[in-house]
Amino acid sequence: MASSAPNSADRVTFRTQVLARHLHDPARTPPTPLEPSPCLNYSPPELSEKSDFDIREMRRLMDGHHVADRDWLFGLMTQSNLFCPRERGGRVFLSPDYNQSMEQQREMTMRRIEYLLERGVFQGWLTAKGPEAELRKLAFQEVMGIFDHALAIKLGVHFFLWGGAIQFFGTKHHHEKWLRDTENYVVKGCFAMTELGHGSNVRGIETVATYDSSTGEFVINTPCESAQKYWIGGAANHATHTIVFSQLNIHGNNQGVHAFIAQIRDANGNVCPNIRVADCGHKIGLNGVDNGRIWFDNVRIPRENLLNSVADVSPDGQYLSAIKNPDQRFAAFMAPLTSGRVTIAASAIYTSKVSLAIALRYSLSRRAFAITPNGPEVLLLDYPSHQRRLLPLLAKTYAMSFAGNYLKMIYVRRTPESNKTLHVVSSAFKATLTWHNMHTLQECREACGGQGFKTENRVGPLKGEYDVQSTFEGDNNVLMQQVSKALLAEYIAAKKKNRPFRGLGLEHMNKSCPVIPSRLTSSTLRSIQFQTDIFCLRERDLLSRFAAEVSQHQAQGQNKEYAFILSYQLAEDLGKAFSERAIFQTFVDAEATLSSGSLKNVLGLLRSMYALISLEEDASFLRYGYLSPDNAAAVRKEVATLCSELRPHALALVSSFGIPDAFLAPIAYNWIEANSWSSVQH
């Protein structure tokens, strides 16, 4: 049957004619030649972003203490090649070389410590006394953490944990024998508390110290594999001595956890007899710290190596302690962990400052997309969505910076009467500030796009370096449960004795319950009175609910501990409520020190942003009816308005952090020049 379709040759001829007409049609307009668009140029944000407040005064308020000493130490680090200076885009930047092997990073950490030791940085860290000396030490610790978390942690273990244990648990002869040699690094200390089988539950550790009255010695032993000391910073390579936390056994009676001094290496670095040490291996961060594992095979130490300020053992084996209650004795042995939580909380906020300074500076020079045809591309920070990502985190970082300063002050001025407050506040702030830091790092990493993925731009590696803060020196979730448990104890005591609340900031519960207006206007939302009332309302209501729920579980036959465990959801809500209210109060107190003016005005914006973003992010305000749906919507709208009002201050606010250019990253400055072909050749 013949086909009606044209054959193959006809189709080729037809298509050739069509193509020819298309190519040679004289009616078609000739194409215009492509014109190159001008190349992007870096424009420093300082040219267009102006400040209406005193940046130096803001920095003094933020740092709180020892600003000149901090700058001296920043300068000291920029003077040495040990801190890995690199030229990028016409500037020099300092950051650890994470391309080095684990062994090289550890070696560099020790070489940096030796450099700082020779220049007197650690002078008085253990031998000077008083709040001024302690604040100076904390300031230096924060500066070193801005450069490298591993350096700060290595020093923290040596000075704050090993040295702090000798200060707090030891007596005069321990101080005279160990503190100066520790300060001068003649002795290199570590802190052996954590075991493979027990981390947060220190009471359950399995290492045993048995007193031998016939020789006047303690015999320290690792009875099983789960009792090996684990994650001990400094143990793998460098430490010569350690504080060993062990169950004290005297004549077959267990007296609970106590602290002992044991030597693990000789002066030449050789591991001592009956000591076994192994490496914890490569980690997702902090590879400049030599975390190790330790086994004790019936290691004998003199009786004098028991740190005996809390309890002692006589030569004939009598157990002596002025603290008769075992729970109170155990609490006394946890004191060094308070210093760890203080330094961790402060360092977390300085890391948030680093990441926000980098991300916000980048967003003030990087453009993307135009909103009109042939119009200029828009700065990232001029997008409301980008403001919403970063500016609430900036406000939180300001708030938590004031909280960190408050925590440091109650730490350096601590008294036996303030120990409970210090424990609760340090637990709450350590958890809240480190969680905030990890959230901030992730958001800043994403806000920098692909450039945030580069190691040299710092934000990405900092995530791995600081991730550990959520679990060491107290798991954050466990710490927040301890906060709620302490609040519950205060509540029960006040109700049982029919006395007013005193301490922990709970005095607001002695007043009548705050009443929240049915309709929240912008001026109300920004008022200190409303913000105080809503935070206090949430805390007091959650505390009452928590106490009632625990009591209900007990009435149903559960013991107190299990009743608490079953009420974990309210415990989590309460811990957050306490922490955010306490942080807010430190902001209000800092703001109150200023007279009226531009500095106070911008702090008012930041305070309102902190308060309102806390309301928006916590479902408790809706769940328990503290805010109506309409008022929650008003809060959300006000957050967006505050973002637009804070936008003009963004550069000045991160400049107020006082972090030198060298400790930020190439994308915070001329990122085009830093990535130019000439930089590759250089």
The other form holds:
Amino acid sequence: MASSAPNSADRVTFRTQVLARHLHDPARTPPTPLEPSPCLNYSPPELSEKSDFDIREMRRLMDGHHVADRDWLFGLMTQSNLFCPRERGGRVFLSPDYNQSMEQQREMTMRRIEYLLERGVFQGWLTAKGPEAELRKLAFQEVMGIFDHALAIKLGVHFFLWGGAIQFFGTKHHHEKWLRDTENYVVKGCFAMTELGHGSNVRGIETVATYDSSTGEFVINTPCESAQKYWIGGAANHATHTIVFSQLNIHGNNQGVHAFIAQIRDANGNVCPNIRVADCGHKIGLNGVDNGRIWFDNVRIPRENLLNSVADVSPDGQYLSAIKNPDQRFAAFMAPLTSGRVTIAASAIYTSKVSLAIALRYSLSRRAFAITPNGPEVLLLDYPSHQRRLLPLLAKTYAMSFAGNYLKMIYVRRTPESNKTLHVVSSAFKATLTWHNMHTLQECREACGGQGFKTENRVGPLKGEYDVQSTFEGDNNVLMQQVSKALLAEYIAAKKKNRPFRGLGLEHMNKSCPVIPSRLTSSTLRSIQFQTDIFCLRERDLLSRFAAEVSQHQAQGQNKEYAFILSYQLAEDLGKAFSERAIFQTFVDAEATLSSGSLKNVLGLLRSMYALISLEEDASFLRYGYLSPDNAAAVRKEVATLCSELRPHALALVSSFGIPDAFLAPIAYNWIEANSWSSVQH
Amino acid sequence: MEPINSRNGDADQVLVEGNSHVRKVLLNRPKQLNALSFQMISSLLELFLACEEDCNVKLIVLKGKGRAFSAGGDVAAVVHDIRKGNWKLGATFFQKEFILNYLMATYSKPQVSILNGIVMGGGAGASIHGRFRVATENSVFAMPETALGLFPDVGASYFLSRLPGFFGEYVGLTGSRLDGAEMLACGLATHFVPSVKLSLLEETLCKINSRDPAIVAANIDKFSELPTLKEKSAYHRLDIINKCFSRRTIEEIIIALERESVSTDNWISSIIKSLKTASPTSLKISLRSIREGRLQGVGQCLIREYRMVCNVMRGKLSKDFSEGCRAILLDKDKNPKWEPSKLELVSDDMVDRYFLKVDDEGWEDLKLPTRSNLPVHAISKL
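Can you swap the form predicted on its own for the form predicted together with the partner chain?
In what comes next, the whole complex appears, and the chain from above leads the way.
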């Protein structure tokens, strides 16, 4: 044995060398020492990422208003255990406990509201007037949505829908009776419009209110199962009062849809006589809101409970309205509901911000695969493909953030004359921004790999929580059809009366058709002029094509409504063209307020990215020839270049969203420590 | 004890002794209640940097000579510079002080500060960011800046905002004093050790040859006691503090306090009085700073506070700092003439400007040293 040992050792050495040569060319690669590679260390992206613009200034521009007030509210939440603070990796994170049952989540939402109420958050939400008070309320609504959509929606129903209905549909005595009590949660309101059989088509609802002049009361009735009120937020557990939308029947005449106040529970939470309430059950998200169903069994309410700003009924049963046309009367009823679309659009964008901040921060600390043998693994965001997945969404989120700010401004400064603009813009932006949000959430969840599947990392659950945005307060597809319809009406009016286009940003239609250069260089592609031109070209062309197709269908004998329905493909393209052009314009306007410098430079990159990714993604540009195939290829190449130019700013751009660390997620920070064994033992 | 650096004239302001693994550092300027001079801050910074490099050193013990741990930064010297038209000298002072605060807040080895006396302003900055803060029955803590026309700096927007509820707003805005028991209760102190046991504690600490915080904590635990809060302690009134100091603005905080004081409560009236005598500008920027600090890391807090303190010293927005120092520290008439004189005259826009970069040639944001590969426990201490 002793003598054979050197031999066998030699043989082992020899075999090892042979095997090693198979694996490495010894002439070129130095032998690697056989020691374990050091463990991965978390390195905060702040250490390596440098960008030159002022994050504080960018945040002011993005948030647009009430920055300090937002921070106050974020701080109120972090200081209370009601917001479920959890320690991970040396940091505290806040998010609702989705592991709680539906009933527990609903109770938590209500307790959080009570805490914020005590701290004075809702002060002036219904009793203060003017754009300043309204903007602060919107800022707070956005901040609460960043913590939990259910919290924001529960408040939205109480203040914006119930409270808003009293403000806008009611008159002085309603305001005096209800607004202060609503602000202080003496009453809890809900808003019963949708029925099982009728959602977007409000005019078709079947609930009936009949006036009984002998007692001076309205009798509200649910005549059939499809007339049960459905999805009524707050109805299942907490609400004491509701706005009821119903057909108003006076002496056998139907005067159309009107809004009434009815009590559904007493102060102790017992359901009132002749009211039946049922739960809508578990949902794919938003279980912190108690959506319910309501049946009215000839419920009697006093005549004063008709919200009578648009129309009234005299004690002897005379129907009185300043607006004779029932279409216009209905429109007057619906106009105040814009607030819902405004807050939904804004909160969709803040949710995209949360998910992008998490996914991009993770991509700046997570590595995968080395590109050289034994080389360091590559940071996710250093892969051009990863940049291409996330950075265009980042640019869109910036663009839509400006769009959201614009929408809020026209909302708080609304006048009777601006109602049409507000209706069209809020419809277009609500649909576009919420679709963008769902798309962004899915991409971010995938970009975080398996970690994106964990509830504590937030992105995943947000998909369920925010999914409802695409159908509530106006189904996105229906809203977009309304946009195209409104544009068509403008077009027909302008052509018929031979007058210039005014409003909705359509003034470009009055000018001559823009000409796109046959060869697009990088600098042309990045110019505001080109970007404006191509968006306008698409919109004007699609609008005239749409008008032509509708009139062609009409010429073939179809009625106007059906002609419109048949032209759905162009309607869809046109709605998109309008939204993207309008969003782009808000970006250009925001950029124009800045003096030149690093901030403006990076916004220029984002604006170009927004414009070019829109060109790349919409087949209309090729289909209708606004871009030649060569130019489409140039656009695609420029998108990749822009990705690499935005890459160094990624961290600063998500930091500028102003979302506090505690409202992001463990994978956005030290995810190794957050998952360490010591944290398990804690 | 050895002077840390014998080249300087008044170098014995910081003395160091100890053994190969424990550094005992003594703030030695007792007549000035150990107010931190530029020289002291420089010495401490050098010392902390050197000890981090020296792998033999496991632990730093910091204490003050006399009846104070440290009564603050040497504001009088800064105001002297400002009055001579040289606010940028003051900026250098704060720059160095804030970098020291940052180093302590992210230090990889435990720092034990023995707070057997006055701990105010800059003294708090030199201790609270460290891992262990030992209070005694002699401890007196306060952040009195709003009465001086300044704001709680040295990273106070980080540590005050992390106290329970809205206690940090209360402490930072009113300048109220806390005793050792209150410091322990609210988390400013990690331990309470009666002063008679301090020499034994120090002896024990010197025997530790480990940088494991758990081992250090276990050793301090041997001497620590659970003090009882005085009956009149503000900490018993945390519900009122939360209710009032959680309000959105200073004006609303005062209204909420006045609503509480219907039963002529002395404690509440004294709070209202201190809010009404403090600089209105200071109150508003302090509140904003604490609220922002609650959401930020300690580095971001110091960078913001550096912007703020430079704007304060520069005096273009308001001269309250000079005026406050004149009335409290120099002339001692205790009758500062604040400008603007009333809360309602300080607009949100005016407050905003304190948080912007200083528009002055050559001025730069505070550059913090890169601190990589830190253990998690080095970052979160509160």
